[in-house]
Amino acid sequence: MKKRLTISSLLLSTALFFSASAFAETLRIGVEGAYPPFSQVDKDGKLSGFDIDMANALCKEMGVECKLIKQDWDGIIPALIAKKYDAIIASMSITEERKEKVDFTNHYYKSPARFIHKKGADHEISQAGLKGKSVGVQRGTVSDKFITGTFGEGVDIKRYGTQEEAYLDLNAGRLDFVFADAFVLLEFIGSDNGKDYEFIGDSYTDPKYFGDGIGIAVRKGDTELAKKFNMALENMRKSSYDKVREKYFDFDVFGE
């Protein structure tokens, strides 16, 4: 009886060592931490938003934890292919510029982009109602190259390294408009800091520029980890994905 128990023990123990050893693998994320309602800080300096969430919410699905690194948008490609981080969630677009650069899963979410500018102001968005006038845009954005490659002449861009400095120039009369991820502006807009500001014209979702939707990006050849998000965020559309859009969201995100 004393050797079948401790033979019980060993294995008892053997067990719950590989089940430790399955959810001690950590995976690091890169994310922005300054693209409200995405991505930001908090006053207790938490990072919060919808990637966050998304974040967390994949790494549980997949039984791995979950450790978020803030990161610039400027190098947030970069530090990925330098091994700072092993995915990027950070609401990147999925384009073919970026697809030279990076790997990337299926979208998690789908968004257009758009104008926004003081309410009553007279304003026109075409080639000529933005000639002379100021565009405030993310550097490095796909929102930064549809107005560079589309109204790019005549157009006074000023690139910021994150949304937040381009709504400070906003509200300081520096700048005409601000474009980018409507999903975004609404925050703003929908803000006391935005409540003077309203969307104007189209939206656009050219894929040439914004490419096939919202993904997570991975190193060039990661395969398999690409392969685990997109098992994971599959399982989430039928459970928890809905649950994590509607903190922040009371439409559908997702897409086609």
Second form
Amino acid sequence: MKKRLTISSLLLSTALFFSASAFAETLRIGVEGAYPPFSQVDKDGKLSGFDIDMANALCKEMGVECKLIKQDWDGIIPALIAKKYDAIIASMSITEERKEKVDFTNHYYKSPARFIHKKGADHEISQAGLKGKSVGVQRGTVSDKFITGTFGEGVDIKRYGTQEEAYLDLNAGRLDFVFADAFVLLEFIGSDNGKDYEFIGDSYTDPKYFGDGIGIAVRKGDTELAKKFNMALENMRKSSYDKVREKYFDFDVFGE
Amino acid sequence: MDFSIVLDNLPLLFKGLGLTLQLLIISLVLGFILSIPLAIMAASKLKWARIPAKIFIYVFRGTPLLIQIFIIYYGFSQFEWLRESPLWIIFKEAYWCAIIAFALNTAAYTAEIFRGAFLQTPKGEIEAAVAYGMSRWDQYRHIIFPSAFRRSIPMYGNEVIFMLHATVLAGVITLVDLFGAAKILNSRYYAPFESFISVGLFYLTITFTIVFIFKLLEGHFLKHLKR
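Now that we've seen the form predicted on its own, could you pull up the form predicted together with its partner chain?
Full complex below, order starting with the chain above.
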């Protein structure tokens, strides 16, 4: 009798445990953590940045509890598909190629891509000017695709796992240029390591490569979650969006 | 699953294969050359010869190869004096940084294989050599080296395969070796399974070839041990 009681109470407690976790709706969000100022890991190991603040603000707007999961860029889409988390908020550009693997919400900011080089260096941004020059990009980003697809052949494209590794090689003098998101580069040239570098050339926004801005990725077919995010985004635009934005940029980043 | 992306990008993969084989062969040759004096020093009875060799072997076997590569590629480039010295021509290139790291690493492991084999030389053979009045160098050349290298073949074959698999680390410092090519494929098409399984097959094929070569070597040099 006693034994049966323990077993049944055990069963009961497990049942309670499972139902409790089902009720407390936690949304797992994949973030990158190596893409300042959008996503970075602080000295004390905490995540911070525009993406992180956006994620937290959106979760607050939706009234759900969120768990942020750090994931390297290379595996960020596969891990979403493998259900390691339910959404990606990692400054991901909305592109046709990615749409084949994941669904996107509306954009939460827009951003052009630009070149930086050493201050005063004699460079020209053109097919001929870039010939034989080394350009560092983060592997698999829209910047990578743009350079590969447009300036292509003659350029020595070096691809890095993280943006920070590209900066290391720029500092070491192994690279003539780094090509990346303008906001990200802005942060770098404003920092101590990047003070010797400056922007050069135009801002690139070609939708063929850069898509329709930066959105939140969800698993294919997860329209309900995408809808929730869109609604939260719309509400945030009327309220807390600018407060989050002001912390990082003193100009509009939402676009139209 | 869509293996057409692999077929469409075969030139990229074969270029990667070429680089992988280059890295492997050059670093094995350099590592082998370096390992012989190291092994002699490490097996020596003289303290001043033994201790530096032992420290070298200990450091390179005692730290992960990935860390060695990061120190050589990203770490050294931090120093301005290196960037302004003529050495920078070598250290500027990811290619040479990878080869330096691989060569030093395999030199340490190979030296340890040879050191063990030297010490296993039957005492009687050395006594006989001494009785013949052979100098220390002659003993190495005619007695110790031939039998020690023969004994080392199976273990060295293992080391070659380990080195092949270690070359994937070139992919983390911008080189497009086989693994680097797979990473580009993956980032372009978001198809990790197709990308990595296809380069996995490449590595299997190379490993098979290495195993086959060493089987031939063993058949030739270790014939007297066959039963």
